[in-house]
Amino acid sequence: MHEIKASMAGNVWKIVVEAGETVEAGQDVVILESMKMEIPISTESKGIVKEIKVEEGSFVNEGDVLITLEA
């Protein structure tokens, strides 16, 4: 199991994969809100797309895990 954190707080953007969806490494996933700038958080790994934790529009902190994916 693999988890991927927002680097910074900020407002969820958007979520650009969906559950069960497979994900390739350096791929974007989710799309954070920060300072008035769009932050793409990627993955490190390649997996499927086991629960997405967050919403769009809501707000996370640094740290906070955003999507967990299964090798």
Contents of the next structure:
Amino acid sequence: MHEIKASMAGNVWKIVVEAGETVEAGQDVVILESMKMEIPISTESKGIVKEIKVEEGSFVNEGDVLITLEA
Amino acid sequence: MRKILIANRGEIASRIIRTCKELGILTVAIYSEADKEAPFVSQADEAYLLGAPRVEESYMDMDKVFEIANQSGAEAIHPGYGFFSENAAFAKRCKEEGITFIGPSPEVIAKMGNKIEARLLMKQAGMPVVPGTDQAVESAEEAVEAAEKIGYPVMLKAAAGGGGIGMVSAANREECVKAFASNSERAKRFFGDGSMFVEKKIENARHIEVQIIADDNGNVIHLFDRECSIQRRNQKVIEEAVSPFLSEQTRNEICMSAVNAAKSIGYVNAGTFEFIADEQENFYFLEMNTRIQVEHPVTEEVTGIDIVQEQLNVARGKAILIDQSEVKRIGHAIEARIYAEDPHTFFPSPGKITTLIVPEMENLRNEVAVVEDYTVTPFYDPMIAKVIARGENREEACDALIAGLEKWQIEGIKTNKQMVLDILKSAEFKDGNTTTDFVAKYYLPNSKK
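Form predicted on its own done; form predicted in complex with its partner chain now:
Full complex below, order starting with the chain above.
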């Protein structure tokens, strides 16, 4: 299991994957927004999206788990 | 004009309040729950709570803003920068509500807010524009065709993009095909539209801009230029007036081109023409900001002209207070923006400011949005202060800014203060090598985590 975490505090602006989808290493999965900055969060490894732990519009802190991946 | 509502927050709200106080005009602040403790709220004569911290529920809630404007009896609204400042619908609503909008007409805001229309209008006004496509390209083949007409290197920009997402450079045909595919795919995912614009990439570029003020009688003056090339994430960090790069001949040409363009579009109020300049001092129009800008203080410091006062004056239908021949520039001014962010990753750093010491020094101007014990939230722009220094020349201004920033103390959150100091102290900055790739070229390679 691999966890994709927030690299900064902010709001979840967009979730660009769906549960069950296969993602490649380097692929953007979530876009965070904080202080007018949009940061795409990408996965470091290939896997299947197991769980999306946040919703668009929700607030996350740095280090919070956004998505879990199954290898 | 007896009472003005300020539809903004932070340092620009404080800045507008200061001039209004000097002119004996009453001010109305509006604020979100997150800004309850912000200085501008207590500085205004009246303050009204808008709502929740998110901008949609506070500063961008147009109905609420007008409800408060009417309730408070404000005769005019100053929009500052950001939020509604370049929103034609807001300016139009002001007209409908019988409130003076301190800015240009809704028609001009709309025209200059549309990048394609602004580009065409400026071309018609005889302004040089960056060579590029006037319409979006839909395929890699079209992108290559356009790039080969323009000449490499080019920039591919997502038509629906913004904020730096969706901008890729290409040096040849192969890179152009690759860049279109990856960028278009990304733009589709992010913005639902994969079309691209192709523009000539200006290398070793400088970001130069010209401040103008125009009145209802067709008078337009310029207040010279600023250079704002030092940026991170395509957002300015250090600005100065005037540009250390431009020759007097080019300065005169660029300033007059801005004046003529403002006249050609019937512009009224303060505005800024933004240009990109290459190594040979060829300059190209980028866009027009139809509002006051963050970096206006450097122009005020070298010309002695209060731009907010001029805005209020022309909004009342009066003639500009000063003639072009009376606009003199004395010395040099440099501004540093203090951001609540990690200076290495440039990621935002919200949190509570536990210590804040702002030095009072000769030749130093502090425009501060925060106080000690204030909590910087993730809801708004990361800029929390501007520090502006002036001197008889660039070196003196730079030394004064370094001295001021070294006395600035801010703790509890990460800021870019040290980054700014490192840049100001660098040989490259002192030599005036202030190209738009400065941070990537000189700062990041030497930056230590």
